[in-house]
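Quick heads-up: it's one chain on its own, the form predicted on its own, in structure tokens.
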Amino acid sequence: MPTASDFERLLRGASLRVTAPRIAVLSAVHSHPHADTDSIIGVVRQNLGAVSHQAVYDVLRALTGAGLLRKIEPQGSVARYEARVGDNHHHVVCRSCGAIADVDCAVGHAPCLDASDDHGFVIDEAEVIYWGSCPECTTAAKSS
């Protein structure tokens, strides 16, 4: 888990001002991958006390825009945030409980970046979401 000084370096490296809310949001997302905004607000408030919803939304927008966080929006789910950026990974989502896990892309050549027709786009990222049942929901379904 990165430290506050690691987060300060990240912010400065992205030419962002170092503020307590930005450090708190980075820390919350690093410690709670794939968290939604309300969960992040709860963690930030535990660490900082009073902070507005809007302040957290603004920080999430700034950190995502700077490439320090990634926003994912699985179909039927609220936006979620993760600190794993800069690689071409995907996600698996449980249809029952909404749990999300990272799935690494193919090692070496990433076939998901070779579209059958790129329509002239220069593709630098692909977002694949696998859907299914997580181990807990599969076990619960077998038990009932």
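Take the two forms, superpose them, and find the largest set of C-alpha atoms that agree within 1.5 Å; that set is the rigid core. Residue numbers count along the first chain shown, from 1. From a predicted model like this one, the values you see are computed outputs, not experimental measurements. What changes on going to the form predicted in complex with the DNA:
If you fit the rigid core between the two forms, you'll see the Cα of residue 20 move by less than 2 angstroms.
Once both forms are overlaid on the rigid core, the distance between the two CA positions of residue 128 between the two forms is under 2 angstroms.
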Second form
2 protein chains.
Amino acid sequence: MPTASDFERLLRGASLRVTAPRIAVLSAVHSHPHADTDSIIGVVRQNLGAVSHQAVYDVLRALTGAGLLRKIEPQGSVARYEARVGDNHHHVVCRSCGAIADVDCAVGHAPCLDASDDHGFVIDEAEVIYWGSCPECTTAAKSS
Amino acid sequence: MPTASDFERLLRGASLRVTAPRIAVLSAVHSHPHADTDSIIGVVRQNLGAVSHQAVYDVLRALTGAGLLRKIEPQGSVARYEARVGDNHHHVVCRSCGAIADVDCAVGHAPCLDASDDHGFVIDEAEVIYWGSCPECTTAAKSS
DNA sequence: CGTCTTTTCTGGAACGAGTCAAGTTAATGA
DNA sequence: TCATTAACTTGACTCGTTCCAGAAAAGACG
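Since we've got the form predicted on its own here, give me the form predicted in complex with the DNA too.
Full assembly next; the chain just shown is listed first.
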């Protein structure tokens, strides 16, 4: 678990000003991976007291733009953020409860970039979402 | 290009009532793949005259639920629909203009279902979105 | 340390895709 | 043809997100 000064270094490294809300948001996302904006606002307020939702939205956008956070938004879900960046990993999403888990890239380190016919597109990233049922929901479904 | 009676057959096959709005929506999605809801409403109204947006939303949900349409919603885009269903194909999306093209599954017929570590999830579908730049935007970027 | 400039934060209003609810219309099947 | 029930219309409304204008704070410079 990184400390406040780690986050400060991250921010400076991205030439972003160091502010309490930014540290708090970074910390919240690190400790709550895949959290939606509302939860992040909640966690930030627990640590800092009153912070406007606007500030959190701005911070999230700034950090996402700087590559410090990654935004994911599976179908039917609101925007979620995670702190694991730069390692091209993917996600499993549970159809019934919406739980999200990380999955490393299946076939090696970054092979998903091959499409069979790219229609002339220059592809720079492949985003994969696996849909299914999480262990809890699978168990619940069987026992019913 | 399927005809109205083809669509009628599709609807009956899914035990759905055959109504003008449904035929019009099916037809619109077939002729405008990857169209967003608003465009679909526009096309449907061109063919039928007044149709409430609510009706189109209902129809889209019913048809998606019945497996006659597929809903896709890449990040930063509104919901889009397509009529190619059941063949597990994927999409390339242009980062700058939002263009979408179909891509067949890369590694064979349905291999994407393997994740390296599934965390106990039971996976039934892999959804892949390739991000990049379409031919037009690539050319435009180079020449500038 | 104090001032200036720039960026960020606050609070509130606004936006837009999508949903809800109640009543009417029309497709289906007997 | 009639009853049943699914589908459509209308209009208000929710909710995540963004925009705006002014106030506050951070970093730069003398």
